[in-house]
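Next up: a single chain in structure tokens, the form predicted on its own.
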Amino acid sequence: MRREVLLTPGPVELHPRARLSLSGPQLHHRTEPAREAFLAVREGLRSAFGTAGEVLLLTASGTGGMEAAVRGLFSPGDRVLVPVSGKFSERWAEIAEAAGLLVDRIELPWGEVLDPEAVAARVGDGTRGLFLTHSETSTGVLNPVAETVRAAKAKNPDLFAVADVVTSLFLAPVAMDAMGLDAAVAGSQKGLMLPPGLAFVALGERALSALRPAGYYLNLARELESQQKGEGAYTPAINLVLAAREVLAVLLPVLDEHLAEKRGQNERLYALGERYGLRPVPAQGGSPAPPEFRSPATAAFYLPEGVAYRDLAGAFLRRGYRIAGGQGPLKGRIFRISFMGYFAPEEVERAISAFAAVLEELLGP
């Protein structure tokens, strides 16, 4: 079976440390090999997410990170506010509904730029949490989560900012502590470019205070009791914790440098994409966001006219790429292509080449 490179936003390209790591031996999990490589990634995530806190691992996706950060940090009843601009961002609010919560949702048109100042309206006396989606990749939208945050905590300062940047940590700027976050989750399968199963929950100092036992498998105060000594409360996705040890190794020493990159990436793409008449999907008071507000994840646009999802998504197939459609209401509607995962130089040219080709068969040059 020919093998299709993945210009999805997650899972993604592995990075070879990565691809190395996972095909040597297993590791049990309850040794002392296994705890250093604990407590190294724990540190390794510390510096990335930029806090002061703990960051503990959870073998699951970033969803259950999210779930596991609700349950521990508020209670059945709790007030909580979450702007709804895509699809990630309705799952906070689907995540919140479902521990008991009491959620105030901000409807917003799917790939609108939260407007800081208009969140910060919402919020009340009443209010326990603000839930924040970062890099929105159903649409392509790379929120100003710090300034929503500050302008939020200015009308309550009690309240608990939390935040997804599942999709932002390693591909955009993230220093959780520096821009006011509580706690803030991401995943394994995005920019660190590992395979599915591990996600990351950062803690700051206020979340850790207030850390409660809630569930059973996603019960993080019982995990920061075990992760503390290096082992996971239940049975760990080790191997996947060693590979990560192994691409931090090069990442971290390098990021900036890195993140410089991905942006550079994803806004060849868009300029490609609007060479062709194409419109982007993130929008800032109904017209095209500035690229400071376009997540360095993916690039996102709207189908021309007279294209359907499916045509344009088999001609990539035809050339051995696979991208992403639209969700929600914009499924049909949009289609997405990312550079999350890893690509060497030539992979990068071979892929923009191959998009060029595309629009050229479907709309003419």
Contents of the next structure:
There are 2 protein chains.
Amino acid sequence: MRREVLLTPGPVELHPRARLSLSGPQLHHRTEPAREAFLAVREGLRSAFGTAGEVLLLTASGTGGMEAAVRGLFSPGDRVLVPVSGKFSERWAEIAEAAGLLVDRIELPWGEVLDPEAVAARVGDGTRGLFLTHSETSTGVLNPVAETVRAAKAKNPDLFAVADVVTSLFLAPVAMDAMGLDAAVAGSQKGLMLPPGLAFVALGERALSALRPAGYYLNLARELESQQKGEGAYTPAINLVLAAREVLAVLLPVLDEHLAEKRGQNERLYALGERYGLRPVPAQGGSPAPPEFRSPATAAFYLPEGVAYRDLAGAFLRRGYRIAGGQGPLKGRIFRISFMGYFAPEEVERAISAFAAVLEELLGP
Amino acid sequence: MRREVLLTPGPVELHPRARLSLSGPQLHHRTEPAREAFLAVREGLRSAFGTAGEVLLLTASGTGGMEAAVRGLFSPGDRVLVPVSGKFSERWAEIAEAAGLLVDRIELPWGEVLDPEAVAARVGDGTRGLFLTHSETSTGVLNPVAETVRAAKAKNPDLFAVADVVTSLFLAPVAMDAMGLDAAVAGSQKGLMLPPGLAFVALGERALSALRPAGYYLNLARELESQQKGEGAYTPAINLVLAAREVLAVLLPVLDEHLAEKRGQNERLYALGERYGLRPVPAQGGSPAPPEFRSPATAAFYLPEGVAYRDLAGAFLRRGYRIAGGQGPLKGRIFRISFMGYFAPEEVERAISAFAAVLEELLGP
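Can you give me the structure for the form predicted in complex with another copy of the chain, which would complement the form predicted on its own we have just seen?
What follows is the entire complex, opening with the chain shown before.
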């Protein structure tokens, strides 16, 4: 099979420590070494999420983690607010609706950065929940989550604020408790540079008190009971847990430097694109948003006039790289290119050179 | 970390082809090679399950697959029948109850083989579903699923029969359509010799017609739509899908021989244990059941008088092998030893020698 390097915003190039771990023999999940790894990963992730609460590991994609959080913290009939400005914020709304919640959607143009005051203006006394998307992978926006939660809780301190940090964890600063979040969800196949298959659900102290049993498989109350002892309620993807421990061991001690590096790599992509006149997708009031609202998870540009996504992606593929297109209303209108996975410095240089060559081929000189 | 060989009935020793595949680089799930693998695995499993219907892949443990089947095929208030004779048949009852179904439990002593006529006697006109466990991993029983479904459907042809084949698929003959089953569920970490993390839900033609949208993540109706095109509705554990394709490619062409080999290996364990006077767990009317009701997935014995499980398991561990104890009411009363995973012929001999040495140490001469 031809080997493509993934410049996609998940799944991503695996961390070498993860690959080594995944090539190993099977470990039984109900053994002491497995329990140690399980607890070490929960503890490492607690630090990464920035919470004094708990992190639960689910054998599921990030979407499964999102649904578990919705069903564990809310009941049918609860009123919740969901600003929708991309595919993943839309997913919060869909999951909440499927769980029987009364969803007040704030519809924004895809790519628009959240305005904390505009969100807060829609919070009422009856609003029990607010669902946010920290890094909106479909548009490349990094939303001002802390400011939005602060404004929303100023109007209703009782609401529960829950964020999708799937592509901000390990890529942008995440500090759940300090950001006012009661819960947050991430997955293995993004900033942690592992294969897909594991979701992480972080619960702060208020969320832990509010947790209720819900369903069977995606039941956080039951998982909490088992996981405090280092075991999943059901057979967990223990191979991914072991790989996560390996990557966390090297990543956590240098997390700040790692975040700076990831942001720097992403800004190089934006700088290169802008040099060729490409327009970034993240927007504020319809104009390109300031760099602090660009997610380090991916650069996202509108396609240049007259260039089809197929041709652009094909030019990358001929050079051995896979990029991503747009989703939903942005399909065929944007492209995304990401250093979210593992890239040694020389691999970053090679990929940037390839991006430059593609732009030169399609737009230059 | 000290390396133990797993004689546990899941997770199991991995197939070498699976390990090789899992050590590879990340493949993006929305690419042509990924779609090809996804469709090949669905097709291979369709043949393994023995259905003209469809097999769906879920990123979840087998329990997640069981819940998806329950919620996709039944509605709150539906009356269903669940014979309970071990941990996994009890799980069907728990999942069905959590989904709001009205569950009629037939409580049997754990380890007892199902009596088709006794089950059928409890089927009424209002019985919408029957949940069975083909290989009851907690007791080592292989239940007469075909006979039970036939007797039950003779009384009510409209009921939907669903089976857990988690530890019978690739270990004992499974032929879903011919057995009268409308749906069946299995997982990756058993007879397919992969790590945990992928559930398989097979749906026959009646089940496909009856499928309804349910929930969000474990929504078979939505998965069916995506998976017919070779994609999961959400990011799937594509690395496990690729590994599954590798193992299926070598297993399916020789499946009959493989099943005979697995049964033979398991019968050697029973023969050895019985030579030392151990009593097998599978029972019919309270006496040891005939060999055809012993699941090839695991041998299960009552602990000999005066031998604690801890001591027996420790004697295996000193020789580098991990076995499994009892669950639920059988905890501390039985032990289980399994060749479910990958064992080269000389590895089988080594493990059997170790079992003999353990029995000699604890019971002999």
